[in-house]
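Coming up is one lone chain in structure tokens, specifically the form predicted on its own.
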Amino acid sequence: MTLAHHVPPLHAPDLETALEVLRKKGLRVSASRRLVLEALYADRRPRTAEQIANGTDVASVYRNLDTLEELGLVRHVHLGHGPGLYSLDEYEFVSCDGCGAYEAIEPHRLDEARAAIQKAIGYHARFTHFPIVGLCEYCHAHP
């Protein structure tokens, strides 16, 4: 297990910028690494490694995702009871225990929650790797 979720994100708004970041960091732009990045940039929603692999070697996809995460280009999050999801964007998440829905939240929208947690128990909370879990409005109203 890596602590990559502590690595500051690298801003790469498009595929070419991400490839340039790899080169500047001294990493090869292999065909499999390029395919992973192309898949992530083609669909910016969080997805599983299997979805990103799309029939290619999943072990290679996981290795590349680990490398990209260690650099700060990719993030992964665990939403609910399923596999980890990978994304390029730096969001925080809320997830519904009732229906499994999730929402990506701009980090500044949770600043008050983080401040309350810090004041109450001294922790500096992040919701990038694990979401805030609860019930969405619909599931709360329709138990």
Contents of the next structure:
2 protein chains.
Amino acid sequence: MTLAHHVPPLHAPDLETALEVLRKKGLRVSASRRLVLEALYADRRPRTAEQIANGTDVASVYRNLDTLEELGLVRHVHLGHGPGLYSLDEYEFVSCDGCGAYEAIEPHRLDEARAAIQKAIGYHARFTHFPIVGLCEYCHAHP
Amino acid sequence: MTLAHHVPPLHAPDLETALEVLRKKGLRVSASRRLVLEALYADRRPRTAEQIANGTDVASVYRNLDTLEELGLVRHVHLGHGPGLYSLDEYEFVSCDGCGAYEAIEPHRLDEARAAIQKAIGYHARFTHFPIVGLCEYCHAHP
DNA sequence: TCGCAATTGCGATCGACTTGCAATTAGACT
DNA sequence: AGTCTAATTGCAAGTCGATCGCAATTGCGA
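Now that the form predicted on its own has been shown, please provide the structure of the form predicted together with a further copy of the same chain.
Up next: the whole complex, starting with the chain shown before.
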């Protein structure tokens, strides 16, 4: 499972603003909390809790990811059967059943598809927790 | 997490044909294999391995589900963080982030949405392993 | 600088599978 | 019908990702 591509332009509260959100909720900006956020902001790719922990205690990392998720600063996506991947609240995801590659998609690119889904079944879809799964053009053409 | 709705018309090889597929591959139709298939055919709703095992050994059930999955007779979907749900290869799924309900959708109903996705990102999407996640009309209207 | 609730670190625990292996058995071949 | 043998089972133990209990620590407001 590899990340195929280019990294598209982003748009999310910067690190300082995120820390401010924590403080405003009466939550502490502890060293480990700051490290979790810094890891996510450093390289804005989705990563596992294990990778974020990077040798330190994962339990705390999971707890911090949970609270950050409740604040809407962080999300996680399941791309397959492995561990969930945590990232800033920026993209939707698509992954290929054939080659295992996945891509982060800017939400506006899926707006027409979202409209078609709404028309078909009435749901307002979001591919943030589970990706769109399918065959990429290459795998579809070379079965 | 409840199953909201009506059960739509189906189309999948009947039990006898499925057993025939097994035999043709040189695989045995053992008692427990037959029980797994019967459970799936009896009430064609997705169910957990635990439910299929129904008190008997789950390891065998998982092994049998795996082999049936390799033969294309069975699939499993992840609707959330719980255990996967196994079912015949018939529907796609949609689940509501708000109320937790999920629906089995006849594939043809999603064909336009699939086309829109293909146009947007080039993927031929299938919502069989991960559902479309979003807000149902009710939850979207009552936030 | 104190006080103390929020947070951490560690180990234990959980849930969902998965695996190793000896005992069982479906089904082909007499 | 009986034999042979590889496929399959049942059970226990193991793995992996995530969560929990709890004593020790630490942000941070007073």
